[in-house]
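Given as structure tokens, the chain that follows is alone and in the form predicted alone.
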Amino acid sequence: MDKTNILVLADHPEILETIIRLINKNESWNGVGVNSYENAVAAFEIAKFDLVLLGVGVDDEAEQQVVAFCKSVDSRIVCMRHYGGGSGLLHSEICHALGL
């Protein structure tokens, strides 16, 4: 079974590693984390994305070349505002963004 793979976007360091870690509790998920935009571009690079959570640190400017960016890639990425919280609600907002 191929996993759904989710680029999380964050300029803090430990909340990117956390929402990473989270992420790949799910047997089905793959989290991959990158700092800036120009990490998120190198990343679809290497590997397809279905889901991009944009996290703490992410600018307005930033998201909408994120966002124009994975358009531009596939219209079907789906990104997002991860604004927090628990695990819970992590896991929830992405079961949402994936229709799942």
Given for the second form:
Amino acid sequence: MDKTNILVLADHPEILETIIRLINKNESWNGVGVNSYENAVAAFEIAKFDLVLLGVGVDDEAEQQVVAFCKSVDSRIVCMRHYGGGSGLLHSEICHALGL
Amino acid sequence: MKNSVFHPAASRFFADHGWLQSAQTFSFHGNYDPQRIQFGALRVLNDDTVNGGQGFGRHPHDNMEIISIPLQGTLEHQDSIGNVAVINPGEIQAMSAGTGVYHTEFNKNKNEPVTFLQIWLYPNELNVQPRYDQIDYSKGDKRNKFLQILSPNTDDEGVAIHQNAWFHLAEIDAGVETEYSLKDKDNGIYTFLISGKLEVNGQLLEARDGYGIWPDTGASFKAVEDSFVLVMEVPERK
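Output the structure of the form predicted together with the partner chain; the preceding block shows the form predicted alone.
Zooming out: every chain and molecule, the one shown earlier first.
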């Protein structure tokens, strides 16, 4: 079964690393972390993402650029904010985004 | 009234991690129910008991308002913005995670459990400077009246958070009726009964039940038994 690819945009290295590690603990999910619009675009050149989580520390303009870019790639890509910076809400947010 | 939601204590999620027993009113960690996500900006209401000497090791948070209210035992807090604190019953702690903070929360005592409410609210502003606040409310009068322990304002009673929310505690004697008036008419009220038995607008609550309502002006409370209640006034999530 194909994994659900999840891109996380956040500009806090330790928190980003933590979120990616937590995502990848689920064998059905594959997480990739980036900290800028440019790196998000580069990540899409390597893989297609089903879900984009907007994390901490990225300015509004970069977030809007990432969302617009994702929608231009595929309007079905879900872009949503991640809150909490850890495991507390992450599972629920991803399940909600995937309609589980 | 716009609507209401009743969460009996037994309907909560229960997680047993050995060192931690957690009863969770809303979806949390690996527990997920799309019908149990939040009440307005109130996202997490965990009723946690941590064994002696155990606790939550260093872990991060961001963009969340995190409130701890010890009910029994003693918590020891340390965080990456330089705070080292001990929190006892009669005190409340609030941490605005904002741009990111690491912290630990441990049971300070080796031989007895600590029970505390862990409450998370969505912030009304993203990426704020992390902030820590703690107060002692034990001297405040909450006998048959509502004692404010949290607000949006740093110069108001209680701890301050980045959300248009107010928390109050009350100890209501059996047979006594009292009213809670909204601070903001657009807010809702989520009542968590810590102990006792009482009615909120006619809805009977027993210990650890939760009841959320969106009233026009406030709500009436009538204690059936001596009751200790937490009232959380929160906005709809924008």
